[in-house]
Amino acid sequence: MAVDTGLFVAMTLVYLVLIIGLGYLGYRRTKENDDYMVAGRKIHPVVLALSYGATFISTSAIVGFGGVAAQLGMGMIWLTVLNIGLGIFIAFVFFGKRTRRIGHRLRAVTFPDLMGKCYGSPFMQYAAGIVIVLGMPLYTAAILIGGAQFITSTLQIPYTTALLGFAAIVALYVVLGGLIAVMYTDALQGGIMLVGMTILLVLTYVQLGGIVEAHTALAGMSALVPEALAAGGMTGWASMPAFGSSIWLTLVTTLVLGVGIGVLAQPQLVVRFMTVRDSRALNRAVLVGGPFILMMTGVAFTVGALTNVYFYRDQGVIALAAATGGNVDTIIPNFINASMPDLFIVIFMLALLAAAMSTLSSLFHTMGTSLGFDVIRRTGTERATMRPIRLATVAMIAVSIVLAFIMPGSIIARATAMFMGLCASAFLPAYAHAMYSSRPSLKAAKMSLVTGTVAWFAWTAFVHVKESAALGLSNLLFGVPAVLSAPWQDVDPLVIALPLSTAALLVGWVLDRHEVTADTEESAGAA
């Protein structure tokens, strides 16, 4: 279904005027480093909640994970449960308050800066910054791909034009306006996303005859599960895969746990806790953030699974068969274009662009500050340090665009889970230790960060077959796509690397305490 070009142009112009206006407002209010890096530490709690949620939810959740839900079914709803329980409640209440308080006291302005100052260690700051610089472009490229794919399928314009134009618009206000511009535009984009996803849920149920009828029809389609998926353990789109099967391991360890746990240590989200005045603002933000995440992920995963009912009734095929070239990332765009009225196609396109732009802007900002401030920072005046950070942001945007052109199809959900798993493995134990210990151990933090990072990369490159086969290192060195057989090759790197990272932290802490005790006894003996 072709979108009404005049309607689209009119609504998009209004949207862009608002975005540019908010970006300019952020630029005008950005006077010092704190303004550019942490929005002056005076953001309103509603703006925080919408910005956090809009950054958290991107095209990866709507297009990528929605497409995976179309392929694997309603089991993806467990990710919504973890997103709300861990990503909102635990993150804000148990991590957010301490991050805000400690970050304000130490005057930290980035996540690596927070880690470095908590442990009094340049190594922790540089190492965390390098992990972000190396890992985040993968996630950023996935977001670019999702937005560009929908623009291409809706407007029938070249993919290259869609991707470059999309990246350029976001880059403009991020580079100039910093985090104030990012969070102001995030709040607007979050509101657009909420409207779009609410309408999508209602129209989907109307298309399928109602809530009960839609889910009854989905449950009755179990016999249509493709043989390859059934052999992997899939039992239907309204039920979980067989326990312990390869599909169950992928769904649970990679998608649900990888993203559900990984969100706690996302640098672009952690820094938002340092943008408000006090802890009461975080409490108020939870009341907005929880329902927002429920509507974003819950709707995407539900509608994704229900596309099977629509395509089977309309075209006689399941959603995966209706995907362009078998690419699951095209299922949601194809469903919208085939089933929805012209006006909603435009509204949803704006919602999708808002989701992608809100996450992209935060990732651009985080990559730029990590490279320019944490990795290659120069000493000088406050004004002098702004230039290298902006240049670093432009450089990281260019890297992400190049990756977006060379990454394969059906990559959005997997790239998201990979980056979030990496962050959890590398950062989460040391981050929790820094927030909850009165005397955090540098030795323990170093051991944890290095162990988690190395273990994650090793399992990704040599064991987890979805990545190891594509990378080719295992095949080059050992002659096999993965060095371990099933079920290990289906277990996500997070499930291995995070426990090892945690164990390394505990070992380092014990060794550190032992050394302190020994030094104390030696001093006492000498006295």
Contents of the next structure:
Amino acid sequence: MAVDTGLFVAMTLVYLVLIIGLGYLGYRRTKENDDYMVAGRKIHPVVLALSYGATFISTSAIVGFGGVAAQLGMGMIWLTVLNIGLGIFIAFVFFGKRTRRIGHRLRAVTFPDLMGKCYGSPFMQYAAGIVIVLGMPLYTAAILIGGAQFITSTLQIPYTTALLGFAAIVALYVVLGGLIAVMYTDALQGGIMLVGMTILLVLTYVQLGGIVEAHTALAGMSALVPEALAAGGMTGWASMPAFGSSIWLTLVTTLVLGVGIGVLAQPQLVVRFMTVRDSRALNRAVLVGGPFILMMTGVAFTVGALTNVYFYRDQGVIALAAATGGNVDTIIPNFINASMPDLFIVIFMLALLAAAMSTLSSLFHTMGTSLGFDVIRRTGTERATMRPIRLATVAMIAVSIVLAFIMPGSIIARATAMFMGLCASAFLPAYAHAMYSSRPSLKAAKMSLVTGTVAWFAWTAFVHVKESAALGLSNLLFGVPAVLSAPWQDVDPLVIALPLSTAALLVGWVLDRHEVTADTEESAGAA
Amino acid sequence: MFGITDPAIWVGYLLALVFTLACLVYGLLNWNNGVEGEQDGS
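Moving on from the form predicted alone, please list the structure of the form predicted in complex with the partner chain.
Everything in the complex follows now, all chains and molecules, and the chain you saw is the first one.
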């Protein structure tokens, strides 16, 4: 272990005391349902921006996607472009303000609740809640794995202890303090992440002799691309893969588009728009959110690609060869442990813990409120109280922990992309329709939600070979790992399911308007 | 640009910076807009 244990223990204790203090503050300020679900609708804009950013960016973005950048190169920067352009600017300005205004007017407290109330339909609330309850544990488990892997590699403690301890601390303040505790701790964690990523960028360039020198060295390594990757279309770490090749399709459709677009309809992010008093807070949050995301994913992807220069110079191997057991998720931790001073390893570990905890807390909260408020309540009493929601949160946390033990280790980036793709396919067209139509069509929303979910699942289980081969359904029913051949089996489910979901919404909308027009004419004729 | 020769990469970096700048400018220009009761403009 490269870390000074005394220093690490001291800093971690200070960090945990602050987190528990903020969690306690959230607990004290949580008096009623609105406090637990939407933080009383009076969160400060800077807290909103940092909480949104820290939830958005997990260990998955830093360790998982940073590792992918080490493998596939700087083309990942296009995900940062979408993260800032769509994930912050479009999300806050074009979706956030309307979500806040409509959410306040309808007194919505969760994303499924917002959908249900916008469409006046218990089905929409129930169905959105079910998609979250079934899909989000996959993403949550990936975040748990990422956090536990880093704790294990840095502290050399057993993986099981790391995973359980990590989950227990986050669970404590989420269950007791609700969204106020989640957002207060998120803000502190976002600040730590900003410090950690800034130092990481500066030290990496210093290590490699400067910005231009580092990039030039990386561009000069293209001859070292492994044969298997070169055959898949990879041309180097400072250039895009060959257009249309399987690696290009994975990079562009799964990683850039899947995650970049998926963020617009993430339930745990959408609910944050409803936590502020007015649109001024959202305007101010944009100013903080853009630079924050640049310093998160922009730095992770750049440093990830540049680890190739470091490992080649110091160990004579590319980053992929320096990964433990070929697992790309270990590249960034290995780079930090090998190249950075002790003090920074501790700071970066805290930043990674913070990144994992902030995302994890939000996912725990969203899953718990979806199960306890949107799904169970619909089959029980109309008025929900905090107790069943807290119990539901504990249940969803337990499910996620079990999944984390079952899922493979090298799953962080893929599980993130899968969840984001599912959210976009299932929710985005219906969510946009609800926000931008004065009389949103329930038929259109139902058709879109069902089509998007089914299409995403079908493509994932039977065509997109990276998932279909692992799931085994295609093999069981048709005797092949994927029912379509290349290039289709490299195309991400989102690229198919989102257009279908959008088309279903448009068809449903036209049918609905046609029926209304026909009814009106019939009434006029009868009169 | 800065040692990166493939335009498909450096244009990505340039756009990431442009969008960040857009967030900063938007936030500053609308710093006091959007108080409850006013029109949001979106």
